[in-house]
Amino acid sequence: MKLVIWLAALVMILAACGAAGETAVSTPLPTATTPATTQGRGMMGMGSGMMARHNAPVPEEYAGLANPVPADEESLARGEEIYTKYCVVCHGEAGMGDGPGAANLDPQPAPIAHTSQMLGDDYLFWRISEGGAHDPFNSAMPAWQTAFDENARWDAINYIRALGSGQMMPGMGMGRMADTEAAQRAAMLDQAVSEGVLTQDEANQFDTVHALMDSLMAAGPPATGSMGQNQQQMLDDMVAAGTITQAQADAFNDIHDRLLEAGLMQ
């Protein structure tokens, strides 16, 4: 998380207050009038920018990091407080990139509740810590490492993942994240068909395989890595299990790349 984001927007995020360790936040927060500094859909480099964001390698200093904070009630409560105060404005209550400040941001905030299920701890911690004001992300997301201590950033990751898995429910009600993600994907595929990026059969194939991947993500997030790495691992696992054929996996990757290149997928 759009994937995240992508993520973009993972996509991402996220002081510690008393026991939670809150410090003064000096980082300016993005608003609806704070556009990112780079390309939007239809502008030069959009497709390659999306591709780079989906496949960005985790820097060495973050690679392999694992969340040391248990996702217990206390951590989730702290993470919810951080997310609600600092992240909802862009990423939305359900974490689907549809917050009130998202409309004029380019690139759009990642649907982090969804994309967090496909991203490793190390990737999420990197993105939250350093923000988006650098290649290949070039987004309005602040770098949170000077605002939040490490435990607070891990609390935020715990909450975002719980939001995406359905363990925590957004303020607008149960099922909002899943419903919104499915609706966004359907709208994206409809647009791709109408613009001639995909045939209807290709859109149906993509949706079918993506639904199977959603089922795998429900079992828990990956330990490490980027969205591109973990997406390929899920496809490989499904081929090995006989859930899909290699031809279906190859077609999914081709369709996925075409959606990125067309600027239809975040």
Second form
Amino acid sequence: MKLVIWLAALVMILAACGAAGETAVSTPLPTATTPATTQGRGMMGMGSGMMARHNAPVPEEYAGLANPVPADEESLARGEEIYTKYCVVCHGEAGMGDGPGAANLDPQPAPIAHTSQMLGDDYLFWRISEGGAHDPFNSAMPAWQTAFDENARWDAINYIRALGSGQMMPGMGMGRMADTEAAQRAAMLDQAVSEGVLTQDEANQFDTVHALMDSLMAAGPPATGSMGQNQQQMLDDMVAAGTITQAQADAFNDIHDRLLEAGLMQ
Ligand code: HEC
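Okay, that's the form predicted on its own, but what's the structure of the form predicted together with heme C (HEC)?
Full assembly next; the chain just shown is listed first.
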């Protein structure tokens, strides 16, 4: 009960931040579940924080968990309700990390519609259950294990995956997600080139390999594992299949790390 009231207050605070625009207060919200962010705001600090997050191994008590709830219409409807009530404020309506409460958070809310396509069931369930109030995350991501039961957490996972796959798309219409992502990626790469983080050639290479990965991801999300593991697995699979060369895979990882370090992507 207390938690519900607290959440309502949080949502209001965050909504207010959003409404007030850029000027609103910076993170630490005054509660145990939302710790001060310890990653520096400096570029390197932010980058290595992101890399650590990205590669965090799933703890033993969660590793290998598989979603027992089929992503049918009922589950997606329940997931949408949870998402709208608890998650939209930070992660945004389309799940791209741009909710009204996101502006002042560091680290920023993850674009979970997208990242959930590359994260295992076990990883997502762990993160939603335990939140980010600990290393290596140190984020404002709340823990939800006492707010709603396990099945509801699986419903939420079904919903965020469906958001990203284009199955569910509030206010955007079918098929728009892929376009939006490609446009965002193009803008991010332009910025990387203009800031001297990448050469134009590297940006092109990255874009090509990323587009190939997107088409692999369309086949469905991985069952387990962190993003780092699954990204490496996809690259290895593409090299094995002869879709890309080992040199392209290595270059992709190198470029990816530099983009993270520069704070240009998560
Ligand atoms: C107060 C803002 C806030 C709210 C509300 C919130 N999140 Fe998050 N969430 C974050 C931030 C910030 C991150 C990125 C840092 C991290 O991974 O801890 C994040 C990360 C995540 C991740 C990890 C994704 C990845 O790419 O690593 C998942 C999954 C997630 N949130 C799901 C949810 C779900 C589901 C809800 C609603 C039940 C929710 N979040 C509500 C702020 C929030």
